[in-house]
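Given as structure tokens, the chain that follows is alone and in the form predicted alone.
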Amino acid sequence: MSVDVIVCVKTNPDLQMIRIKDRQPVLEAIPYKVGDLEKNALEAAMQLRDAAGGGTVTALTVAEGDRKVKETIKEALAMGADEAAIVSDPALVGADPAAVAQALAAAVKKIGTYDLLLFGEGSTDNYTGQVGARVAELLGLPQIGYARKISVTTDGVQCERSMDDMIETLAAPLPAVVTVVSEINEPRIPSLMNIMKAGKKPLQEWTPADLGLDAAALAPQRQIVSNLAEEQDRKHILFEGTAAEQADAFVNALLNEGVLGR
């Protein structure tokens, strides 16, 4: 049997490139990339396709603002996805999980043929963990979360997940929604040849209107009031003298602050 899988992908800012200024993240000129858990979901999809001996893997994403999504989604194609689709519109700037789920569900309906919808359990930036469950509800599909193993048979999908002190195995009929955790696999690194081929793979771009959605209805239902790093009360202590004297002064400062026990 062949397996057709749609992987819902989110592009996130490269966290290693973000700096903090006045307790706020500086995102200007920060590159975006496919999220880590989304890469796990992509790898799982490709393994299922290959094990089944046929099928397709489609990477689907929603452009939630001024991001170079077309370039970033090519990373998913370079990893091995067969095709990609983007939902893009100014109305999706700052979209919340409810709006993203609506757009994804409508795009899935437009794609039409699929056996599985795969998500990362949460995104690298906000990690709400809501979108997969919301899409499952909108499409009326069964959902399994926190999957660390996935197998597909003619009877449906079977997943294994770790639940504290036990391993739980669940099954659901197809089509179904599954969210994965990082333990499921080690995502492959695209070869130079596959990176070059990625630009030639099918890539579609839709607006909400193309999907039968009213852009005004995608307005955020919640507002982020603040996003601040924790305050750091720095002591601004300078150590002078030789290296040995500075080391002694440093240890004494730590003792006085109670960081080290006497």
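Residue numbers count along the first chain shown, from 1. Computed from a prediction, not measured in an experiment: that's the story for all the values here. Throughout, rigid core stands for the largest set of C-alpha atoms superposing within 1.5 Å between the two forms. First, how it differs from the form predicted together with its partner chain.
- Once both forms are overlaid on the rigid core, the distance between the two CA positions of Gln24 between these two forms is under 2 angstroms.
- Residue displacement note: Asp14 has its CA displaced by under 2 Å between these two forms (rigid core superposed).
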Second form
Amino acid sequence: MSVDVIVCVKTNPDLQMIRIKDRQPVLEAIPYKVGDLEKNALEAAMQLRDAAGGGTVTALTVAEGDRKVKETIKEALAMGADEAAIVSDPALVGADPAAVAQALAAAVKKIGTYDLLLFGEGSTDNYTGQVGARVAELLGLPQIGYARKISVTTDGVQCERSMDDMIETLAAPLPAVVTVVSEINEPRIPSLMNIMKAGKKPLQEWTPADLGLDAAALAPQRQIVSNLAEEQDRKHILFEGTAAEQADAFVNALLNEGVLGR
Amino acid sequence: MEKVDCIVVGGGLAGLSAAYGLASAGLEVMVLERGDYAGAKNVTGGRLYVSPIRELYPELWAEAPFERAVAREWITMMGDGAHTTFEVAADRFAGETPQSYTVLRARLDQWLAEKAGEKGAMVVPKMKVDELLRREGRVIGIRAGDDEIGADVTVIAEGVLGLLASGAGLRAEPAERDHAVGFKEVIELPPATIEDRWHLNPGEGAAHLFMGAVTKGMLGGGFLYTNKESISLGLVVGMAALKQDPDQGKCFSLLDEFKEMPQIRPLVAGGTVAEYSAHAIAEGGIAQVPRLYGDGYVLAGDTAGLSLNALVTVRGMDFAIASGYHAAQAVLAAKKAGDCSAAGLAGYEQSLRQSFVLKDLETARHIPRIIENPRLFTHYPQAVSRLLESVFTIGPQPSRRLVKTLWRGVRKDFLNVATLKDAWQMRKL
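With the form predicted alone done, generate the form predicted together with its partner chain in the same format.
Whole complex next, starting from this chain.
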């Protein structure tokens, strides 16, 4: 058999490189990359494709901002996705999860044939964890969240699902939506050869109009009122004395703060 | 084996400049950069002298993400208990076509990578080249992980340590005598504060060098460059001197001590440290420039030892960009002639010899050995400051005539066997 998987991929700023200034993230000159859990989803998709002995993995993304998405999505192609599709438009800058789900659902319909839609359970930056579920609802598909294991047969998809104190095994008919957690696999690092090939793989670009969506439908339903880094008070305690005294005083201070000995 | 026209090892200014030139001419170019992005592993003091390279890629510089055009040069000579600062401002430093700009590499290199990408170069970050592939002495490509990629010419611009090039015997192993280590902090300050502290008009920049007590007598000095919203403050210390120092390995604490000096504290007051970085610097001058080309390869930038510390001017990035440019031109000519052997690439060294790169390094041939003289970092800054201190001092005793005061100081500190020997040596500067 063959299995066609669409992996919905969010690109986000490289969080490791972001500094906080005046409690706000400094995004200037920060490169974008494919989100962490989306890499797990891509890896899972490729493993399913390869296990089935055929099929297509399509990386689908919505450009929610000015993020050189065409370059960034190549990372998914370099990992081993067969094709990529991008929905981009200035109207999508600052899009909220509802709008992103609308755009993704419309693009999935446009792609047409697929067995499985894979998502990360949440994005690396905002982590609303909404988009997978929303897309499933919009398309009227069954959905399984937090999958840590996926297998596909002609009967449908089977997933192990991580819960706090148990593991659920669920099955659903195809096509279905599955969101994955990081423990599902170790995403591969693209080899140079695959990076070279990525540039030659098919890459489709759509505007919302191409998908029959009007800009009003994509207008954010919610407004971000404030987005501030947590403020941490520095204690500014200087321990003096011999090294042993300093160590004792330091450990005592940690005990008093409840950091140690809980 | 997959093959491209040209592989560039290293996404710094030399490599990217070469890639930009090659891709502009339509060649299939791949830049392999080990860091997370171009510039991630690169450090400058930093100032880029644009005057020497303005005519190479003239379309680029108008939109480059420079920080500030340097309008004022400051030099502080630090002795114990006294220091002297010169401030030099000239209209032409930062007029309509400024001669130099302060820069931050993360921004500058990413921008140049983008420009090379727009021309069609493929810039691949997070990709470490493990080996240069050779066949009968000729460099025929690279190996990265399990992948081998062939190229007609490999531009080796891997940085100052040149591990691949020295590993393959294309240049000598880096010697500590020819290298220094630079370490710096980027300290954020409001633009208006920067402009007040260095007497600048809005948008203008300053370069400020420090000689003397900052390195505790070791070869080197301090530097400070004003960026748009930050300053780059750091030290450069010779590796050989650092190794002999009993406190060796503690060079980072020198920077803390530097910041705490009474001359520096008010300059950095109120600032927030945003970044810390360090890098090796080639300071051996032309004597350590290796053979620049061979069958199937050229060396560019720091890998080729193209940098110059001339005490009051410190250069490397302009050499890197120019060497990348000339490397690209030479590779294009070689490809056109269908001869990428050493003979076909010989034009690279010829054009560098005709350009400022090797000419300036040749002119400065004796500088690396002259600046090894520790008196430059101990005696002279102290002596200059002591002399001027005496001129400005009014004590309880009746004062001497100014000329007499000056003469006494000059005779004591500048006219003795050691300093006369230094003067004789310095005629070669």
